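Take a look at this single chain, the form predicted on its own, given in structure tokens.
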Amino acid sequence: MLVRLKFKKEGPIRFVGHLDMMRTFQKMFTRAGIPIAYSEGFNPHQIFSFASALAVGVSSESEYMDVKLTEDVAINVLIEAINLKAPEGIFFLDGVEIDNKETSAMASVVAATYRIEVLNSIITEDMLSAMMSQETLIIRKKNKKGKINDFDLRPGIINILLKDKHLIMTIANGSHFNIKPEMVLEKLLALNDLNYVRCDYRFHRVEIYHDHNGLRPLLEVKLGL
């Protein structure tokens, strides 16, 4: 059996890094007795993954992993087992059953949307028209060979506004196209020569989409949907 499980990550647990999520989440599963498959070979492990690594201290409403089982388990009940073993911080929100055809969720992401409140720091919309109006956005960004290149952030910025003073952009996201949204608004800041102070922002991930008809939540798998 195949599941595709959304959970959301908040408070000071999203200052955990990504590999130790890894290691965390594989006690989780073992502590609440969940039949997951484990790999073959010298050093089995659990076979589960991530649709997209999250940034050290970035929260998130909808981030998603698929996790293989040995056996079939009623989403529901499979979701209540984990959530009485999961840290503090971490919450399973909901899950489906997906075809083991179907892409994983981690070949499958192609953008996310982000919510980055403004703590200490002055963005306007004439900010964001003059960006926006821009038909390159060349940063310089280190491939991973190590070589810095220029890169043009332009095509990857699907949508960006300014909300009740929360920057929410939707950019490209995934193994094909990738900008992180701490690109997005260092580019910002420096068009209207600003520094960019990390401490001044929090950022907070709102969903995350495949191209399936269309940007639709990772959830929302071909199965019936």
The other form holds:
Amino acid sequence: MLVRLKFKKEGPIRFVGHLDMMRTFQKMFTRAGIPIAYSEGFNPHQIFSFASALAVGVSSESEYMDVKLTEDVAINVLIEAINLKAPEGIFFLDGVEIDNKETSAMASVVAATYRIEVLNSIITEDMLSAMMSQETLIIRKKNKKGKINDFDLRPGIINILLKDKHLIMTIANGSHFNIKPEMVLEKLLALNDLNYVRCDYRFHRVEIYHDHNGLRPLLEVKLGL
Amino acid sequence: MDKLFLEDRVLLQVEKPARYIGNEVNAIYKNKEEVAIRFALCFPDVYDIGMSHLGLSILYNLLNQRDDLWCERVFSPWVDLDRIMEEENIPLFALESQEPIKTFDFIGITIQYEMCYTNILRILDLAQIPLLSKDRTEDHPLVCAGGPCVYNPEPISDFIDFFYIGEGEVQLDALMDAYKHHRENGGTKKAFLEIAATIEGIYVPSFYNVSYYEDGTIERFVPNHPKAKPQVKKVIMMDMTQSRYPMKPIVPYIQTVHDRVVLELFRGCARGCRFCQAGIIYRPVREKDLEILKEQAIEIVKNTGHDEISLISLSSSDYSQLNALASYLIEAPELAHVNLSLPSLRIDDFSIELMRKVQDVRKSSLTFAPEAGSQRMRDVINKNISEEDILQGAYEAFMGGWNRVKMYFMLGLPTETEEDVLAIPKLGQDIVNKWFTMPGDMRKQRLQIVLSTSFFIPKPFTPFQWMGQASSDTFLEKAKLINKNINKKNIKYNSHDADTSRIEGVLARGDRKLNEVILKVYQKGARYDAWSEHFNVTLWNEAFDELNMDSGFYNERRRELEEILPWDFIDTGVKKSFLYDEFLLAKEGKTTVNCMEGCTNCGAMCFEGGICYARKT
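To test you: the structure above is the form predicted on its own. What is the structure of the form predicted together with the partner chain?
Now the full complex is given, and it begins with the chain already shown.
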């Protein structure tokens, strides 16, 4: 049985990085005693994967993962068992059984929405509209081989707005096209001759989407597509 | 707990911020208004190291079993956070409550190695507590310390209010009961030291005076307080099966050095290697019952979710039920996805077979610790393993599929000659030759041998406690000699840092006069001396020079039997005369039987249990 689970990550645990979250979840599943499937081979490991890595210091109300089980378990029973053993700040909200043929959460992610609290910096509507009216937003970005290339952010910014000192942006995420919220902030500030300082902001991920006739939260899948 | 003491701004600047947030699974939270005693349990090194230490986990569990006490963890902030805390005057805090520790009742420090002494001062300093015991007031916590290093507490006696000599299970409760009672009756913290001094295993350094001869050796070591015992006897847990073991150890978020369930098989060691301090101070051997270990393995895996179990002791092969335990841990259905790892095994057919069963041969390398290259030298140190054992063990391992072997040796052992030193590369070569006696189809992979030498450091309470340590120059010459004679084609050679070994040697057998040196070195900026990338020997050399002191007095000087050693007032149960007899036997190259083969009447029988009696029944 393959399930997609949704959880939130809040509080101090937001300072635990992606690789450490993997290890933490492995142990959590073992403690919960759920019938999780293991890979074959010399070094069997639990079969689960996160939809998208969350950077250190970022909280989220909608993280997703796919988990393979060796037997059928009712979703609410599964979630209850996991929540009982989850570390503080991790809470499983919902889940859905998915078909074996369904594209994995990781491979299907196309976008994510972030809410960024502006703690110590000034960002105005005018700054946003000035940025969004540009044809291209070129930044210098290191590729995987370490070479620095020009990279256009503009097509990756799907939506951006300001709401009570919070910047809310929906941007491209995933393996095909990925931009990070701090890239957008950095560019926005650079256009106004300002410097980006990480701790002037608090990042929170609101939602992660795949493309199912438009952007849909990852949990919205139809069985047996 | 949602509270974090450090601001996001700070946490986002440092490496591995999860070191400082607490909140791990199985961390213990209490209502601070409902406890009488706040205890900061401190490991003076970085979180990743400290959280791998079983002793800390045992003490944390033990103390927190009391409803009237909240024990929280404190580690040394890593250098990045250390810098920020200093610049911004941020006080050191405990991980659980995320509150400064300067108002706690106790700071209890576990001291596992001498090179962390400057980190201890750093902890007090960052906590905003005066470094010297005499400068602290009723507003400050009582600072106590335990662990193997406190079997010679004298070099740090100015900084610590009292020492706990022995195992925490025995007296911590009595100590905390006494403190609570004393405080409820309006007693001061200072006055509590008088009560502590009467409890077995507790040493209050300010209740003793030391006078010295002109040559710097001790003339007299005498109590200056009526409550102070002339001898402080260690306290140890005799019934290990009944000892309170942490069934719900904390599960760190970040990767620590040992990220696994640890099962303690026994305390003490039967072997009697003459260089080994642990082999003496933890005597006698006390085993845990097989059935309780089985139960604990299952339950701790359930409570932590770890996927590996490690067996721990000073010499796991000597556990009388090792085979039964290992078979159970391999076969138990509850542990289907849990690996077993087996450190500290002696190399023989049985252990090779066992390791083959439990370990992934492709990934693990095999470790041998012959400690010395020549048979003569191994007899001197009473390491009862023959060249034949080593070569046969290596051959079995190669046939079993291993192609990577690590070997550990010590240089500068008592009576060592050039011949003994050269026996190290020769033994390495003999092992290489063994490899080539295997059929060709067994040798498809490349043989990799790593040979490491550390420098011998005489420690208190060993038969070598009277010996002079070799000078750094001598060490380096010996290391060079090995390097010149090694077959570099199959053997890689590593050598430990000579300066670190020298300073460790000084601190290990130091007296009270070293307090001043340690303070000065600390003030010069020494931090994380146990880490080669942070250790700066110049600071130590400068401190000795400025104080007109000779470090050689402590490490290179040969002591006479008549000399009062700084740690003589501590009674480990093992008689000084036994140690001296062993010292004489060592010089003649004569070995001594181990506790499993026969009793040598070392004195540890005074604890009325363990192997001293088990063997007889």
